[in-house]
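Here's a solo chain for you in structure tokens, the form predicted alone.
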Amino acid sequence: MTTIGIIGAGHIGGQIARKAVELGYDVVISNSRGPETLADLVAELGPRARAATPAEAAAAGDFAVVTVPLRSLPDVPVEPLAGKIVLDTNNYYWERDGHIPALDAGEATTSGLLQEHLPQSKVAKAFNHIMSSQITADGTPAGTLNRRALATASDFPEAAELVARLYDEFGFDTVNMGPVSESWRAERDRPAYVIRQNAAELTENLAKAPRTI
């Protein structure tokens, strides 16, 4: 069975873990405060889940989800993620993370920053423009009329394909934005951000997104 290493156990990480174990995945989840602080969450998730350090979660996962504040990207373990697909859920909140000039100027993306930090990994944008509670609530079977769609972006086709498979299992269609350099289109304050939209609507919203806010 596939194991997902989750680095970050906040709202998004917890909801991805809940849906993953429901679907039969094994989950190794971590946060910055230590495995013992995740006892209640792991008890809720059941026998398919265990708590670990970020390095242990990275090593255990067949692929990983990084869902930490942008300011914490330097703390994401590098070596255990080498050669693996890594899903990035981040958005740039300068009020929380501090101003990053390259992001302010539209010269970089949050997923691109993670890819630079993980040069031997294959980063893909995922689950960044949906409210966390909706990850477990809004999914519907493939073929459902107006099925909600989510976006991904990656420099690696196999990483984008994994996200598309996971989205489908979670109950969502996929719109591929292209390379990581285009991942800003689904980020904060843009037309596609945290609204319910089908694939056609998402494609339209991504196309009209402004590069800087």
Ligand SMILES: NC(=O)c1ccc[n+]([C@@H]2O[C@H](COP(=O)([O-])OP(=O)(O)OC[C@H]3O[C@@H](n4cnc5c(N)ncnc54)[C@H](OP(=O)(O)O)[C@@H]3O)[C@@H](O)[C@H]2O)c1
The other form holds:
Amino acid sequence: MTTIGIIGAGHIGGQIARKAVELGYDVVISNSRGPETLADLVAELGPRARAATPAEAAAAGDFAVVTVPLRSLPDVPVEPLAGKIVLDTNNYYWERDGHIPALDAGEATTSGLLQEHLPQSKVAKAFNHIMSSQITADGTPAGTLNRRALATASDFPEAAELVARLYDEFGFDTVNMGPVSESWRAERDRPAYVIRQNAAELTENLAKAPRTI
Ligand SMILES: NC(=O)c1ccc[n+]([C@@H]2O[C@H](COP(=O)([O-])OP(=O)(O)OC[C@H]3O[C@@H](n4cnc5c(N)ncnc54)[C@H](OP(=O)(O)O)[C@@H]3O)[C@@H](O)[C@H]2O)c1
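Form predicted in complex with the named molecule, following the form predicted alone:
So here's everything in the complex, that chain up top.
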């Protein structure tokens, strides 16, 4: 069975873990304070889940999810993620993360920053423009009328394909934005951000996104 290494066990990390376990994935989940602080979450998730350090979760994952505040990206372990697909849920909140001039100027993307930090990994944007509670609530079977769609972007087609497969299992359609340099289209405060939309609506909203806010 596939193991997902999850770095970050907050709103999004916990929700991805819940849905993944329900679908039959094994998860190894981590936070900044240590595995012992995740005992309640792991007990809730059941035998398919265990808590670990970020480096252990990264090493254990067939692929990984990085879902920490953007300011913590420099702490994400590099070596154990080499060669792996890494899903990036992160958004830039300068109020929380501090100002990052390249993002303020529209010259970088949040996923691009993670890709630079993980040069040997295959980063793909995922689950960044959906509220955490909706990850387990809004999924519907493929073919459902007006099925909710989520965006991805990656410089590696196999990473975008993995996200599309995972989205489908979670109950969502996929719109592929292209390389990570295009992933700003689904970033904070753009038209596609945290609203329910089907694939046609998401495509339209991504197309009309302004580069800077
Ligand atoms: N909340 C949403 O609905 C939502 C939706 C889409 C995208 N996002 C984005 O997804 C990311 C995560 O959001 P969230 O709401 O899940 O955040 P959160 O609830 O604040 O959880 C953050 C998690 O990251 C962990 N963490 C922080 N620094 C770390 C480090 N250096 N190493 C390992 N783990 C670390 C925290 O662990 P400790 O508690 O031990 O510090 C915590 O488990 C953010 O970029 C956010 O903007 C959030």
